[in-house]
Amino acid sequence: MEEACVRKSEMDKVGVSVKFGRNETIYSKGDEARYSYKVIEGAVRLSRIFADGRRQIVNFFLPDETFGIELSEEYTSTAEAVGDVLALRCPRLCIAQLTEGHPDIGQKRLAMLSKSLAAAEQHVAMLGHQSAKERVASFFLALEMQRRTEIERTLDLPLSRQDIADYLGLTIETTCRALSELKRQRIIEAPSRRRIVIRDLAGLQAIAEGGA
């Protein structure tokens, strides 16, 4: 189904709602970058597959976050729904037309790209210099900064244990050992596989920064 391009002030005024099931591919690396998306419900992961079959999750997106805005004509990663996802989809042509003659929208688009670049740089630094426990601590700190629950320092994990391992560049065994160590130190608690409670935020930050 093709959507008409309507000149509006926001992406969510021109997008149409689309649903994706658990692990469904939204687009694949190398596909023509025809659409941009905004997550309404659920979580989306971006990944790349290496020649030896290993998967690296390069980013993930939560509600109100936008993905699929590319500088090139093709998508540079594969986007998949972590669980059930509801998203707004906007044709790339609409984004381009909205930007023309509307500096405020152009600035928003630039801010989205800058945020993605900053996240990519932080991810590279983490993979290159942090230990397994430091990477896990940094991951939880990032979630705390964009916490979606109303309960203080309680995190609903958007990714599975395997997804977290692939995002952090670790094996699932190493990831689980790091989680167990953080629990042993009473830095966190894990009441369920999809929920983390931060008990010592200062301690978690110290570990993430390599000071503990």
Given for the second form:
Protein chains: 2
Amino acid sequence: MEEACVRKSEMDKVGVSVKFGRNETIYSKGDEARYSYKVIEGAVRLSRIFADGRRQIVNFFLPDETFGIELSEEYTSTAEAVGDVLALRCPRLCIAQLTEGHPDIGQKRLAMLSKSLAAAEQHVAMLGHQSAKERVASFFLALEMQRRTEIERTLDLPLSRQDIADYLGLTIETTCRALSELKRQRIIEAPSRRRIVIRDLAGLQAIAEGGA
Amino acid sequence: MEEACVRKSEMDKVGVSVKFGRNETIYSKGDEARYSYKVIEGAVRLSRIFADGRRQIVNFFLPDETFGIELSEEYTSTAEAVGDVLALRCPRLCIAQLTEGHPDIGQKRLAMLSKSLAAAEQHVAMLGHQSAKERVASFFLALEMQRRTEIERTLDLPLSRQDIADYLGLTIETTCRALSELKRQRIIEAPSRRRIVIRDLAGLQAIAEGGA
DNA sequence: CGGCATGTTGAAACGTTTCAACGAGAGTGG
DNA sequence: CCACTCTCGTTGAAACGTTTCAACATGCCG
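Having seen the form predicted alone, could you now give me the structure of the form predicted together with the DNA?
Time for the whole complex; same chain goes first.
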């Protein structure tokens, strides 16, 4: 634990802060994978765009999470700033060098990849068999698990409805309807565009698990 | 490259062969993650089962692929033998020990995780926005890419229709209809239950990318 | 050759998407 | 500070694709 902090700060040392504006592209699919990043502030979305213009968001990254660690030479997805983003950028090579001296940094990368994989498998499970309402419920539940807001049961999402829809594999309209349905059932409240209050956590869980 | 082989054989040394019969469970979600495995022969499916009884297959593993490397203490999915399976089983601890001595084995794990992650993201992209026919086409295309059969453009899948459906996030019937549609278009042939011949690779690609 | 699991097809029910219109909120300039 | 505008979010109705339920075909094994 203690040592991990030492290592972390070493990693932080080699990185430089970079800023990105709302919707700015951090890197594109196919670019040479020169850097990996750690979110300091804001949110980043990892997505793929298809021939038909539709977009699938593969993952979101919130403060303290790392993204852009690729094993291949090129980035396999596109990363964009959801809102304004502050991030730490580390050259790939530096990481490789650090890894040699301190094999435990390899453990960190492993842990990070492992976490991404678990998230991706969860995502697959969701897209594979859940209804629109269940997806929205699962999504909020997952956010609640790693809530960043101090206020109990309040989610401050920097995401637009379109972002949510693209993550859930739904249209914006369907997402909206599912949201409205949850509001009608008094399971959530939406006091403002980007704020969700969970009024009935158990109810939300029941829905996420196919209880309605 | 050459060194990789050395390492590989070292890894093989600490493992023991184990056999599993058709549909046998190799490990269940929640079990203590004691071992990781490498497929020698046959195919393994990694899946999650839901409260409603439905199943989502998250990944398949074919000969030479490794699975069961978890960072957490428990397996997060269930692994089952699709047909008869021969596999190499390595205790988790041994791997950890090996890793210490030879940091490059860590690289192997990293590579393996990275590959799984790429596959999972591809899977998410598919489930998120492709139609039934597009999914089936993409699936065959992916299999063609890593074909194990010697015969050109012939896929020998050990999977049942149910397995395919559960991977594609569709019902068995929809999968079947999509298959029949592809047959009707003379893009594929299905000479036997578990054999698919691709007659028009370009056509298949076109469909997978939303060309029809 | 029967019997049983697996695969295939059809028709109605269901949920999501599409297209279209409307509402609400945030930011700008008067 | 209000009004305007523009983007974003919400709702409705018809079209579409997938699922469901049911029947039937096929192939495999004893």
